[in-house]
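What follows is one chain in structure tokens, specifically the form predicted on its own.
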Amino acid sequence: MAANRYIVLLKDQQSKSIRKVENEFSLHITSSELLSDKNKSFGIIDNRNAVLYKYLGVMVVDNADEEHLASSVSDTESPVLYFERERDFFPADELSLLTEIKSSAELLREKIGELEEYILHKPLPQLSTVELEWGLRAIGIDRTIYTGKGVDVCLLDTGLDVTHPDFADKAIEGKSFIEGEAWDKDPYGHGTHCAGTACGNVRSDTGRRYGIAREANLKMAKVLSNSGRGTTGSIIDAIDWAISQQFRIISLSLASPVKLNEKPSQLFETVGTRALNSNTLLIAAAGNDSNRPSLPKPVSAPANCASFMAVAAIDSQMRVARFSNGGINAATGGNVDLCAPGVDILSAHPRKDSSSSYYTNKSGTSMATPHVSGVAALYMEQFPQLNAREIWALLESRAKTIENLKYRDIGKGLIQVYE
């Protein structure tokens, strides 16, 4: 995260307003429509240069004077509507949460190490006569003939291992929003795993199915680094790109924790609304900060915004995952919309050496999110006349209620294919 980087929401993008902001803050503003593979935002933004994301009306600037920004927001004549400091985002999976806990709680090192060792090395489930992974059975994938054909699904994540045998024959478009790191490599492994669930098909070694929308057009935006860290700026940049390409679904298996009673970001709320108005559905992980049943935590950003579909996680016993965040910020917003399988989810993974597997289990609301994104692609293929808001409503209306679980924790219920 750049020091003192700010994300600024503008009222409009008229040339008069842009010139006024440039003069007021002594900046040169470059529109995102001028960005390219050779002219990327992270090579432009500095003390004197800002980038304006055309499809979102959002500007990113370094080292702005916060008091000056606050004064501009208060000035009714100023084009500046809102601003916030850039924040860090992380993959919303169980292992990533452990990494963060380790860095801030040295006293828990031994117990966390044991749990981390278990997560990394627990055995894969043995192949049985059942041909579907449990998550696919739970959402009813065997009841549909649709495959997501023709629907563009964009994952904002750590990248994709394009050499993986299950993706080698796919035509995949991608772009990196992390300086010096390529989108078509994934040392962290998180993006490959999520892509496998949303748009994979069957295991190349056993033929057992783990992916949902196998004929969707997979798009990758690398917004999280090889160490699993990203920022508001990279996410905004990627969303603007995805909207410019008219991608129908943006899947965000990432999260930034929020405090109890913290209001959702006006920035992300506006971005989500503008995406919906552009016929793009944003689906985001609810976050993994909870320690249930004693300590549920509120839905993380950006999923806590009403314009983002927030996805919680359940396990194979139809219980809320112990780490899954809930809609406990009722007074300020931040509800769960749907839930999906998110515990012990087997999917694709980069192979580290000849003795390792191309597949692994992961747990987290990160794993639940691509289940919803994949099913949304099936709906969009089946109902091409429906817009993003109508698809959202249909997903919720077809969700399956789960006995004894609270709306606070699972929203409308477990995502289901349309029969």
Contents of the next structure:
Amino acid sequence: MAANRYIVLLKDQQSKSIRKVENEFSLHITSSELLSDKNKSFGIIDNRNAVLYKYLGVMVVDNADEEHLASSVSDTESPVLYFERERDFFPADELSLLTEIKSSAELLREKIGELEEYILHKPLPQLSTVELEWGLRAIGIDRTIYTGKGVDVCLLDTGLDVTHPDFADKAIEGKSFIEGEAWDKDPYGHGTHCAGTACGNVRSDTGRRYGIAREANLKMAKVLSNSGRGTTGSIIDAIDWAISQQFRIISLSLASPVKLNEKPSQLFETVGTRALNSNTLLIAAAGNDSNRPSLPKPVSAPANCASFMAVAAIDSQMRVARFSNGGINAATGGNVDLCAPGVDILSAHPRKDSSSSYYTNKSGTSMATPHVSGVAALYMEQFPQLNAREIWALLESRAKTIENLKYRDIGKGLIQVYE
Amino acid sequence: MKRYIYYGVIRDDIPFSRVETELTIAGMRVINFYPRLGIVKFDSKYQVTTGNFDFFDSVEEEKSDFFAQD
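For comparison with the form predicted on its own, produce the structure of the form predicted together with the partner chain.
Expanding to the full complex; the earlier chain stays at the top.
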């Protein structure tokens, strides 16, 4: 069996050090000064006999105990400074180099062939062939298989046109909190548009997708009148109803403006906290009172309460929407938590007459809010064990910051599906 | 005669029965009680503030300026 030869560097060649090494490793060390034509090193070196090369300070020995050597190197009292196993060196002649290059080229040719085979025959990626509205592309809807199935999403809005072809075959529950106005009609059109973004699917005419959580259970609470206006009472009544029904998400595409440095409503703060305690997540529009690039207006009520998730709007160029409010009442609360697409958002709309479209574009933080509500429903389907607060934290942790945009304006960033 | 509508957030240690009694004695009317939220909706002939009550954490008047944000 071939011996493993070791090169050991010594600190010095004092006789005391030499003796110490001899004792420690049970060796006899011969100085290189004693080597000659008749007394060659290869005739001496074995596992009991080493040769010490005087001018190098290096000892050579066979089959040394590596662990023992390593231990000596780390021992500052030991004369052994360093060791390594003897290496093999080969002459670099031209022919052997050429042979080596040929061998490498052959291996490379094989690898290129394998790669070519893979590229030519790789399976198609599982991408949807359905065209998507820009807002859905921005949140990465094509990167999730979740549909919000089984999650109850309640919109507090102007009502829903239940005759719209995209909702006609759905079982939708609703309740009106506006006297004399029905939840299942929507002459204003706002609620139908928001419902389409949060819980719609594809356009019945072109097949283009505009909705997020298409298998969520859509609930409509009419809290805004047919002119788009509501009261504290209608909103509180609706939230109380939604909590009593154990709906997981309440989406509020509505707002009441607040003044600079105005404190959040303790009433809505309490309602939001109790909703979260009941495992219901409230998601609200940050408000449209701003006119950028002037200093934005503060986040509106009730989104300015810490227990409500406040949603700002961005456009398709990843800019903050001109109208979107900002977190400028930071001292009293009222931060933006997340942002979502809210400019030129196409979604469902009640048809005014037989010649008009079932779809329209709208802009506002109202349009950004149902994007977040829809994505929250996907998360709740994907992570049924998480409570409302944990879903909130996860939504924020997965959001993407946008270059050059401030926390004040977009919070933790653009909402994203969970991949 | 105009009556003002308010929402009171009931203190955690106060039972609704006491709130109802004290509001009635003060000439106010309970319109609704939301036990899940710990909130009372009531009306009053006079304008009131949180400082008028020791059993509410806060009192806010009904607002009617919530709008769709489109």
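Residue numbers count along the first chain shown, from 1. Computed from a predicted structure; not experimentally measured. Take the two forms, find the largest set of C-alpha atoms that superpose within 1.5 Å, and that set is the rigid core.
A movement of the C-alpha atom of Ser307 falling short of 2 angstroms is seen between the two forms when the two forms are aligned on their rigid core. The Cα position of Asn261 differs by less than 2 Å between the two forms after fitting on the rigid core.
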